[in-house]
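Take a look at this one chain, the form predicted on its own, written out in structure tokens.
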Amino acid sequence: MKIAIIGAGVSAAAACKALTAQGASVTVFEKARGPGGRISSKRALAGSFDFGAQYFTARSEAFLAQVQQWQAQGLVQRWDFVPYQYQQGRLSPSPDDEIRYIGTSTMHQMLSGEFEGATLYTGCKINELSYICSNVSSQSSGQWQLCSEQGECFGGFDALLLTCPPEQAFQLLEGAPLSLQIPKRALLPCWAVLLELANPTHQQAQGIFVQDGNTRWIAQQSAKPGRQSARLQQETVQAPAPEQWLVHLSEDCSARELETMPEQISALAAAELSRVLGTQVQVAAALCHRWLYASYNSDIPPCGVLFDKKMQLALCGDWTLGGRVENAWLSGVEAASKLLGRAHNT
């Protein structure tokens, strides 16, 4: 069975692993330079920059088993810190019992081996799909053909799995029956801003949940395990490393400022960091990343993994099960099960 997967994030990795384990021939198409999706990290400034998901949790037995496997491989570690919250002008500890995990030494590192056994095309944006009815395929009544923005065409696929954001999936599938089940605005935008400070704040808080204003999350990136470069770690023997703070602007603020220039976004993030920490910060360097489709919209009920048995077409992602990295993984496993025919008919 030949299966095409569009996207190479967490859900795609889970599906790819499950499908190849059952002998399927899998081809993955990713528009970015490498796998990761919304858990991607960048090499920036004095180390790596987790500009998407900051951590993940494991609440189901199935995903916890996967996390423990990654831990044994040295790809994942715990991020133990006391969470803080900021509300009504007050910053205070807000401890909980949640166990939080991060990739070592980047968030997407844990996906590095999950695409083994598959053909992976990176820097390849698929912008056109065709479902060609025929009796040639041994698995279905038709086959899928995919064409890229660069003009390349890839055909002969018995099944297709889309793991891209729902708005992008809708554009690719417009006119297909399954497209009518894709929810609108299931994912909301987010500006992520990395700020390297000229002077340290000596703030103890490493992760802050912000309850008001233009920000929803702030993290002391330089305090996360394994994020400093080896060169910087050597240099800090003589001098302290510069503090790096990651600011996630709120969904509402990000939507309002969607087309704002990065310089202005950096200034806004610096003002928000000063507000929350209660001290005026001096920024030495900044880096911005705009997510058009980032956090799950909790006002939209989860639609579940979408599947069209007749066309052997599935859609998955964290948004189908209610957000979170864990749900992205579980949705990929479920989508693979449906494509392999082990799930109930839908």
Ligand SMILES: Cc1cc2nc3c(=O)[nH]c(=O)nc-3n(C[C@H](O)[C@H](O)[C@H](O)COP(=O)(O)OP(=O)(O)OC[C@H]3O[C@@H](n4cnc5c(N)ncnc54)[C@H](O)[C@@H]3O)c2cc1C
Contents of the next structure:
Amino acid sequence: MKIAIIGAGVSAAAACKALTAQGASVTVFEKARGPGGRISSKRALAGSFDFGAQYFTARSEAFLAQVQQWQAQGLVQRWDFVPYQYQQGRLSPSPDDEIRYIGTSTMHQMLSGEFEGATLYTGCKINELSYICSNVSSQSSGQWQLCSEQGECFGGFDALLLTCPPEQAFQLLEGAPLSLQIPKRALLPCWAVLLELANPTHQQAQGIFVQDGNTRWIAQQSAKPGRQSARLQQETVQAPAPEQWLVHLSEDCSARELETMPEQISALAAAELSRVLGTQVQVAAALCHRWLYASYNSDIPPCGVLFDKKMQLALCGDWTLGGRVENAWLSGVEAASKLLGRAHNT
Ligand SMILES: Cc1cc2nc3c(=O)[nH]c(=O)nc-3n(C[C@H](O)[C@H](O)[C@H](O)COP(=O)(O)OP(=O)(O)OC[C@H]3O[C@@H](n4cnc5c(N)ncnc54)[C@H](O)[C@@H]3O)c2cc1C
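Pass me the form predicted together with the named molecule as well; I've looked at the form predicted on its own already.
The next block holds the full complex; its first chain is the one shown before.
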């Protein structure tokens, strides 16, 4: 069975692993330079920064088993910190029992191995799909063809799995029956801003859930395990390395400021950081990343993994099961199981 997967994020990695383990021939197409999607860490300001997912949790047995396997391989570690919350002008510790995991040095490093059994095309944005029926009277024995933005076409696939955000999947499927089941606005935008400070704040809090204003999450990236570059580690010996903070603006604020220039977004994030830490921060350098489709809109009920048996077409991704890395993984496992023609048991 020849299967094409669009996207190389968490859900695609799970599906790819399950499909290749069953002997399927899998080809993965990813528009970015490497696998990771929304858990990608980026090289910036002489370090590796987690602009997207900050950590992940494992609440199901199936995903916990996977995480433990990654831990044993040294690809994943725990991030043990006392969460803080900021509410009504007060920053205070808010301990919980959650176990939080991160990639050992980058968030996405545990995914690379999961694509090993497949052919992976990176920097390859698919912008056209066609389903070619070999028998005009039935749609049951067709094949999928995919064409990239660069004009390259790839054909002969018995099945197709889309793992991209819902709006992008909807555009690619252009009126296919399954596209009608794709929810609108299931993923909301987020501006992520990295701020390197000129002066240390000596703040204890590493991760802060912000309950009001324009921000929803603040993390001290430089305190996160495994995130300091060799240069910064050297500096710590001679002089303290600069503090680096990551600010995620709230969904409402990000939607409102979607077209705002990065300089203004950095200034807004710096003002938010000052407000939450209760001290005026001096920013030495800043970097912004705009996620058009970031995290799950909890007003929308999850639609479940979508599958059209006749066309051998499946859609998965965190948004099909309610958001988060864990659900992205589980949705990929479920989609693979549907494509392999098995009842899903987990
Ligand atoms: C700012 C932010 C903070 C988050 N925080 C957390 C958190 O703390 N904890 C948590 O559990 N989760 C968090 N998440 C959510 C988590 O990152 C996602 O649930 C998970 O990474 C989704 O994986 P996925 O495979 O479903 O989708 P994606 O990671 O979006 O993968 C889809 C892939 O498809 C590719 N693609 C799209 N269109 C095409 C095309 N036409 N051709 C080729 N490739 C294409 C994309 O480049 C992408 O790599 C956060 C996300 C963001 C953005």
